[in-house]
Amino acid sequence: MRQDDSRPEGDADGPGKRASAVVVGGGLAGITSALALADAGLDVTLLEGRPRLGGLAFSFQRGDLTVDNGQHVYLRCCTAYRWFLDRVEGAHLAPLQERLDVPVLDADRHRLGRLRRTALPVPLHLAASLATYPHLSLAERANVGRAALALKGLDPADPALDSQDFGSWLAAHGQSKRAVEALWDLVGVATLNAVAGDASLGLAAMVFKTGLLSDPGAADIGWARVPLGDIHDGLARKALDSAGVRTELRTRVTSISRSKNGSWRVEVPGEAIEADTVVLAVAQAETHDLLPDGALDEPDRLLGIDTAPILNVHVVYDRKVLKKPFFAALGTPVQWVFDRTEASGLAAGQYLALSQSAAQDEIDAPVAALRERYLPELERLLPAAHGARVLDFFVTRERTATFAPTPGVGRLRPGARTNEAGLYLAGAWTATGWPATMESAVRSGITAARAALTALDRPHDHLFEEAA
């Protein structure tokens, strides 16, 4: 989209006045934008309606337990999120695996397989793992290799791929139902929040090309060993304070408009804040409601970006039932299970968190029904759970956890610039090229800040470059 150049940007109010910015939204996108703009010398105000920072990747207290709303992981290829961790001095709290190693348990066949890499170059780094992967037949493994090579040849940015679904492409390339379940959806559902048949081929190609077919270590997994709130709220707030950002929580923006002098006017209860630059870093529906008329050519497209839920099941046992830090599962409703005992502060027993993506069928199920469904499944997967006493069972529901990566969503995702000078968009749902991940959120924040600093003729070489 074009940017209206009718109003000059920069230190328009004179050489003695610093340029100012308001960032609306305190998730990862908003935090990133605020830090990047403040680091470039702008006076920045960050406004967040919730009582905390972190957006949809946060923690809360349940008695003595510190609970993450859901299990969030990142990969070595998530270089923007790694930049964020470094910027808030939290990288040591969310380390990466030395090498990709994912235990995969089959509940029906009672077999353990592993997806792990070697140091060999792509695609040989996964060859040994696939050759011995017990959840696929020899023929299925060979077909997976051929499909991976075909996938490597796709251009995720090709608009034609956005209109196709990944499931149909896999079927056309010889992938059996079992191969989709045991490999493609095992990875894809967790990263895309959709099964292959419901996912854009363009986004799926991006995930698999970047994560598995770009660099031997690209898919190495990292996750927080402390509550997410310690990083996304605590350390982020400390970094914002150090950068001079004014952070206002429990402060919801009611309108954004031009003031008579040409600056932006951001209204909150009891105050109107004027700024040269505004970054809207909130969800697509809220962005639609706050956008001034004419800011986007087709603003209703934002409402066409659907959302997808994630259900998280939390179980506290009176004893240790899982020795591994995490595993993925087949032949069961259970998808991924993580040991959150140490991070939660649990003094005795073990706390497991089940991350259930693409959970449309269960997101509103009663807790009692989910308990009846998942506790027997955990006993099928973990023999040590037989006889263990369940001390607590609860669920967290994120009904709008991500944007839905459906075919055609790519053409709906806007870029950072709007038709209005000084007004920018950020959020994992914007046109980052990535699915709705922490990486996408950080990239969007960097992209919005870079666009703003470019318009203000400010240097931005301190920013992560790959997000350009």
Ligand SMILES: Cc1cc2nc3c(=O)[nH]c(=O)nc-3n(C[C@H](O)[C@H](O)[C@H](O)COP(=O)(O)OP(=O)(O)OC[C@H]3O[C@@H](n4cnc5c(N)ncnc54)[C@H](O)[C@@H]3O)c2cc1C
The other form holds:
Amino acid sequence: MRQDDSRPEGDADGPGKRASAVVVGGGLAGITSALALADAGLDVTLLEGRPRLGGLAFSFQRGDLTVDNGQHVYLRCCTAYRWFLDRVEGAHLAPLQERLDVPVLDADRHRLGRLRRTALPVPLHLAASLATYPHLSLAERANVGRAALALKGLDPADPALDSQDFGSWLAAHGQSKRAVEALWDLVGVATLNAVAGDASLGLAAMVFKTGLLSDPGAADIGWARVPLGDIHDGLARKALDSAGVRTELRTRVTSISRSKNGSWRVEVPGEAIEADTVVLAVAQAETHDLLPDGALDEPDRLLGIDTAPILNVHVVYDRKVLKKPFFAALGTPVQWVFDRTEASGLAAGQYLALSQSAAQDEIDAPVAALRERYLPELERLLPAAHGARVLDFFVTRERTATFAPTPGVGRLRPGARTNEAGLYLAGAWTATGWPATMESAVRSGITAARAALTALDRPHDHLFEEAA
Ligand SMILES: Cc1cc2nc3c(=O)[nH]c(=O)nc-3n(C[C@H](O)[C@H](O)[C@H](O)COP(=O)(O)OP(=O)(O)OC[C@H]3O[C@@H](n4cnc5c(N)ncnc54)[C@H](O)[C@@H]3O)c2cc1C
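Can you now output the form predicted together with the ligand? The one shown was the form predicted on its own.
Full complex below, order starting with the chain above.
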């Protein structure tokens, strides 16, 4: 993983000059690319417009509370993100459950179900849990099993799947409205950021096959027990510094062009940086604005990749109202609830974060309306919240949290290579095959670095392999 010391400095460009790279964007994709290129011996500069690293997965202070902009989880099958956690020495701060175990609480029927796995091989690892899942009838459970087997036979990379929607496929495979709500959307909305009817069958098949039908432990859930910023900003910065990356924050790139000598010229206010390689690791709209003419055949396709919002509702109670670290909810607008007390540094009481995906209808709702809506719902779900005092209530709104995983999005997502030698794209929205996740971001960063190192004839054995 460390810098390749076997190659003499300056081998690409003559004595004394190391091959250089500029990475634009300090989200997970950009950080990953910068680390990978620096580890291969390149002279790397990372430019980030904001005052911190971490992009869409960050923390901020609210008085004494350290708040994540949105609850982030990953799964054991997110092997590239786990590689990233190891690379920044943060894996112990975001551990995985030993075994998948998701409490699912129905607000209307006051029943608790659990999605758990056993140690049995796939698909038996979920059979016992499904057989006793109280939120579905016996017939619905049997139908879910049949649909899961049919899903297993799909190839997520098949372009024909990308143009179909997951909801229609579920209906055609006998899934009731209740089964979609209590199972498929419960998982799918949180991972895809869209309800089944709005999601590409290809992406949904990818999520469910990889998470639930590949390896028994694939869907075990991991999440940061510290503020996200401790890992994505603090530890990432430390790793970048020790890899020798020059990191510039509050440095917004305004243009990328080819200079007369053939190298790339990256302009930021007050400076122009020359480099052999540029990795553009920003969102699709910013990529469109910064791409030099001709770099993609149809750059306007990038603008066809829509975005989707995620809302987080944050509630601080004066006492403990939830015993479990997290749960998912049914029969209520509440989706997933996480206990963030310890991670936030709250000394007394309890801090819950509600993660509300596919939040198109609520993303602009006033705080007062959201308060009126969610506090009674939490009381319905958590009896201990009755009579508890709410010490703080606030929301975080990420209007462009992810790319929208709509049918047809797959053909709009570009790969890492552009038409221009030395210019590469990264970002969770590029063609990784994954929905917009931390895993997708890290994979894209690795893929871009790998493409750049291949073009420079540099070894990249140090890089995480599966993303190839
Ligand atoms: C609320 C919320 C909840 C989420 N939950 C999950 C989850 O549970 N699990 C999961 O896996 N994923 C989740 N995601 C998605 C995940 O956070 C993203 O997919 C991932 O962080 C994207 O990383 P990225 O590097 O591709 O892009 P970004 O994070 O968008 O990084 C791009 C960076 O480029 C910078 N930039 C833009 N333009 C310029 C410029 N001109 N010059 C310099 N810098 C520039 C931006 O400031 C930004 O820092 C969630 C996202 C949100 C918002």
